[in-house]
Every structure is written in structure tokens, then in C-alpha cells.
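Next up: a single chain in C-alpha cells, the form predicted on its own.
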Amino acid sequence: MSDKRILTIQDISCVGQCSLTVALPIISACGVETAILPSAVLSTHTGGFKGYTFRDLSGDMPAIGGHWKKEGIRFDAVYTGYLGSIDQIGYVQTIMEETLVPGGLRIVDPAMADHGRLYYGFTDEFARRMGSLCGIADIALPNITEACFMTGTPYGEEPKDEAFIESLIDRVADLGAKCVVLKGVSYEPDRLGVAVRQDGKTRYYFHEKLEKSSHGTGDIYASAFTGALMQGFAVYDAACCAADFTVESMKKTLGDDSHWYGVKFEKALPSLVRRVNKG
């Protein structure tokens, strides 16, 4: 197994099993040293909780990045998730430039929208700037809604057929992303998966579609993908591995209606560790 160090930049939602509280344990479980840079601290995530606290850490990010640069701290990859402002997008770009090793990977999950809508507090301008961050990414990991907002593509309410998906991936690739992993692709009612565009070719991976959706699964997917990738998996294989782990995490949560705020990914970690180690 290779000794890699990655940096992940996203918020800490103290309760809710998303963002850094899933990224750190999942990537670490894959055997990869994981450094973090919180973009904000929330008491809970924003999906279903009320009255949550929020502290923006934008003002701390340049100083932290500057300290790392001074100390000569370098990362083999930077993986970004939820960013709270346009300013943070600029800070992330600088940190990538100053702390990545030569040939280091830029992995961008533009966590800002789903189900045809932007998350609370985000604007079309933010989506455009996020598109610029995906444009310098080695791997962009948008869902369909995020890809639409970044590229100015109407989301619509109609089912997304293969022609739509291929055109949408083209548009994300045109932003500059070297590789695109589009999440939430479905051509059949009982199947869901990802489309992976690499070297001009698209490959699909589908799995069973569970009836119940859950908070935090996009973060779980991106974290497992990053962990597998950094342990030598090819992009497509890492995409498949992450999809299977996300489904397994959701299955571990089925039947527990009190656990509505996230999924029990911890119970699925042994299967991910075995698979990554075999890979």
C-alpha cells in the first residue's frame, strides 16, 4: 500500500454524518493520511435540523494555507467538498497551487445542490465560480443538479435520458475537468449509478436503487472514492467501489426510522477496508 497524504477541505457539521465527520474516518480507514481544513463549523447539518449554529471560517483559511506553505507541508491530493462562499473558492485554488506536490490531484465535489435546487444560501454566481474550480480539477464529482447549475443547463422535470447525460458530461468536461464522475444517473426505475468520463469515453456503473434517500451520501461517496483512488484504484474502479460502499451504508440504516439524519457508514467500513486492501 502506498503512503499518501491528502487534504480535504469542507465544513464540520458536528452532528449529522456528513462532510468532514465522514471524510476523515472513511479516507483514514482506507489507509491514507488525512489532513483537514474546515470551511465552517455547524452544530448540525442543515437538512432537517432547525436553529443550528454556523461559524464561517473563511478568515482562517489563508493563514492556515500560508503556514503550511512556510513549513513546506505538501499533499498528494486535495479533495474539496462543501464550501460556504465565493471567497473560499479562491482560497482553495491558492492552497492547491501552493501545497500540492508536482502531479498532485485536484478532486472537486461541488457540494451545493440536489433535486433541481441549490442549497440554502447559494446563488447562480456561486455555481458559476464552482464551475471554475471544477474546471481546474483532475476529477470532478458533481451530481446531475450541480452539473446543470455549473454549466447553465436547464434541469427540467423530465427523466434524464442517455442523450441528456452525455451532453451534460460534455459541458462539464468543457469547463476543463480532466475526468468527470457524474452521480445520480438512472435510466431504469430500480437502478441508479454513476457515469465516468475519462479520456473522451463514458463508462457506466449501476446498482440497485433503494427507495429511501439519505443525507450525507454524496460526501460518503466522494470520500470512499478518494480513499480508493489514493490507494491505487483506477478512476472507474474507485467510482464503482464508492458506489457499492454508499449503498451498503444505506442498507445498514434501513429499518431505523430514528436515524433519519444520515447513514450508518461506520457499520459498512469493514467491507470497504477489505476491498481497498485487496485492490
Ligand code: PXL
Contents of the next structure:
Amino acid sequence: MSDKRILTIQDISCVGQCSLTVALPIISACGVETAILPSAVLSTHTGGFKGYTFRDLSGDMPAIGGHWKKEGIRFDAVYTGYLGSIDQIGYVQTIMEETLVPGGLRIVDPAMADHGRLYYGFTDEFARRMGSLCGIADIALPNITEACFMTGTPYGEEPKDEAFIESLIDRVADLGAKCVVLKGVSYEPDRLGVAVRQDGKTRYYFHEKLEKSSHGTGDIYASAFTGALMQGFAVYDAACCAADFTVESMKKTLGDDSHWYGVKFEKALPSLVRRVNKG
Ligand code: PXL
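Counterpart to the form predicted on its own, namely the form predicted together with the named molecule:
First the chain shown before, then all remaining chains and molecules of the complex.
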């Protein structure tokens, strides 16, 4: 069997346990070679720190992609997260076309919004364009807020019942995404989970809902999902595995209020490694 190699494109937040600083260790721990393309370099993530630096690396992307094309470098999957500009969305599509092996997977985590709001610096136009990237995805991994922004669905204040969730997934699927893993679904007060739409059917996976929501958990989820998928898990099984790992990572952080900026996923890695690396 040939080992898988993937490319992940997202920012380096130097401090803050999100994006590349979680994707690289998690996917590597899953036994999958992980190449990176940083979309931007920030001193910290944007969720709670003040005065962070931000260097947009959009200008470097075409030349980096061009070099890989010339060298014949290929990936079994490209997984994208936080992107630094609208231009990057087009560059990413080109890099996918030029570097994916035949049948290679496009995994897109929109990574631009949560709790009903876009992250600082993003616009409705960016969200619309991210919708077009999700439209070419084999697997799109939005949370409810991101799915709403990409599809022009009002987020509203009301609890999101099954009818709302099913029609929201329909709308993301209508963008063109082949599979949709919708994160942050909850129909009962103490249960949280994901809805996985594949081949026109939705399957749910619920786990306990912890009191505190934490930063960077979407990136942890998408990274573990990608690692498990590349190790041969079916989409639904990878979605469940990633959910369990994310909850475990959050539990490892409970009780340490000084660790407000992210979760201690490192402490949960051994369980993920055991579950994903079968060989
Ligand atoms: O975890 C998503 C994320 C990634 N990168 C940066 C962020 C955020 C969320 O706020 O600010 C820079």
C-alpha cells in the first residue's frame, strides 16, 4: 500500500493552538505525510488577542504552486482552512487542479465564522466566494454559522431544529459539495454533534456537550477528520472519530482557566494515534 501525502493550506497563528500549529501535528500523528502552504502569518489568532500582526501570503501562492507543478509534486488530498484573502480562494482552486492526483480529495473547512458572526476581517463577499470553494469540495466541513453565511441563510436566534438543519445541509449540497459534515448540531440541551450528508442521506453523531466552547476546535476537528479519512476511514467514521478526539481535547483543558486561547489537544493525541493507526 502506498502511504498518503496531503497538503494543508491555512494560516500560521504563531501562538494560539489553531490552524497549522494543530493541523500539522494532528495529521502527522495519524501517520499521514503533511505538506503545508501558509496562507498568512499572524502573531496570534484573532479570537481574543488584541494587536496581533497579520502578514498576508497571497502573493507567494502562485509561485509556490507553480514550482510544485514544475516539479511534478502531487497530493492525495488538499485540505484548506483559514484563508487570508479573497484572491487566495482562486489560487487554492488552481493548486488543487494542478497538484491533486486523479481522484484526489478536496477537503474544505470554511474556517471563517462561528456563533452567528464572521471572524474579524471577513466580509459577506468572502463568505460567498468561500461558498464557491465548498462547491468544488468532495467534503465540506462548515459549522452552522459558516453554512448560513455561505448560503445566504439568516442565522437567527432560535434553536436550530432538525427541519432547519436538513434544509441548511440541502443548501450547502446545492452549492456543489459532494459530502457535507455540518458541525455544532444540537437537538437536546446536553448533546452536541455533527450531521453527515452523503449520497443524499443524513446520519448524525452526538456526544456530550461540554459547558464551555473553545477556540480552535474546528481546526482540531477538521485535522483529525482528514487524518482518519486518509487512513481509510469512511466519511461517517472519520466524522465520529474526529468528534471524539475534539471532545477529549476539550476535556483535557477543563479546569485550567489560564488556557483560554485553545485546547490541549496534545494530551489527547495518544488516543487518536491508537484509533487511527491500525497498521
Ligand atoms: O480557528 C480558526 C482560526 C484560524 N486562524 C485564525 C483565526 C481563527 C479563528 O479565529 O483567527 C487566524
